[in-house]
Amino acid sequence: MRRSIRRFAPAELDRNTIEQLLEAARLAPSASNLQTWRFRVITAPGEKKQLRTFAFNQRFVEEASAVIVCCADLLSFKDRLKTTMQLITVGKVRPNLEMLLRMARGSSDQELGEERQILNAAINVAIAVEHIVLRATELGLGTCWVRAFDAAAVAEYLSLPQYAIPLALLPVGYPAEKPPPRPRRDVNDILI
């Protein structure tokens, strides 16, 4: 069972392991198959130390073997209509009337509204990150989602492109703890 890990053993991750984590993200589903995620893997001690400061001094950010900076790529939406048409052409998507009208008008995704684009991008990134988290668990690694951080400072420090918005930091490494399960609601409590 997956747990949030906040204490990591001092061990490096090999390149193959990191590639397996990124491959899990790459295979994640996304709205219109846009794959709006982008990642930066940080393993250098000095860079992890700096990320710790941007994450309000959460010690485990620096102590993890790697920190994956998980970003939404807002430029991904510029190719949405082309991507959708390709999916329709190869029979992977059955078009609905809204899709056909939007393609006939040559509508841009700006008409979808920036808020909707950002929300879709964030959901896509969350799905991809959770794929990383689950693969990490299969490999005997620990992770912990970090949303408490200064995204603007991280973007500036890493010289990320303007369109890449950091949404989460994902420290990953070999666990140095085995926390007990946290209480969860009964399955009947999550049904509506």
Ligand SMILES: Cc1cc2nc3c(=O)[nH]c(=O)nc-3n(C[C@H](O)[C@H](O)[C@H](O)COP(=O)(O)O)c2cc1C
The other form holds:
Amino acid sequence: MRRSIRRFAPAELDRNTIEQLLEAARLAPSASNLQTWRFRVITAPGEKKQLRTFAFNQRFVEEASAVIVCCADLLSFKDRLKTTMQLITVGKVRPNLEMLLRMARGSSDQELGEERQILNAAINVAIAVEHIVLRATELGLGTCWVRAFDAAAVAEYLSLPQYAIPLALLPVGYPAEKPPPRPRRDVNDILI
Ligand SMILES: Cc1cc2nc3c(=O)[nH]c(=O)nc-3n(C[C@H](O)[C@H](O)[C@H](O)COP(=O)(O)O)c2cc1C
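Next, report the structure of the form predicted together with the ligand; the form predicted on its own has already been given.
Zooming out: every chain and molecule, the one shown earlier first.
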């Protein structure tokens, strides 16, 4: 059962394990199949220590075996129209009226507006990150989503390309705790 893990055993992750996590991300669904996620895997102790400071000193960020910096690639939205056309051509997407009108005008995704692009990017990245989380759980690893961090500082420190926006840090490692389930709303409370 997945839980957020905030205590990790001091063990390294082998390359194959990290590859399996990235493979799970790679296979995630995304709007127009744009795959707008980008990742940087941090394992060097000095770099993890630095990431901890950018994450309001959350200790487990440094203690995890690896921290996956999960980013949205805003540039890849430029390819959206092309990708949608390809999907329509091979019969994978049935265009709706809005899509047809937009294509008839030859408009690109620039018209979607920045807010909408960022929202799409965030949704795609979130799905890919959760794929990693669930695969990690299957492999006996623990993770904890971290959003409380200074994205600009992380981007600068890691010299990320300008178009890559860090949306989450994902510390990964072998759990050194077995937390109980955290409270959840009753199913009736989530139906509206
Ligand atoms: C988008 C997102 C951001 C989060 N950010 C943090 C964080 O910065 N630090 C932290 O300790 N936990 C963070 N969490 C973990 C949540 O606190 C946790 O998922 C929630 O309390 C439920 O516990 P569970 O994951 O064990 O079921 C985050 C979770 C999500 C989904």
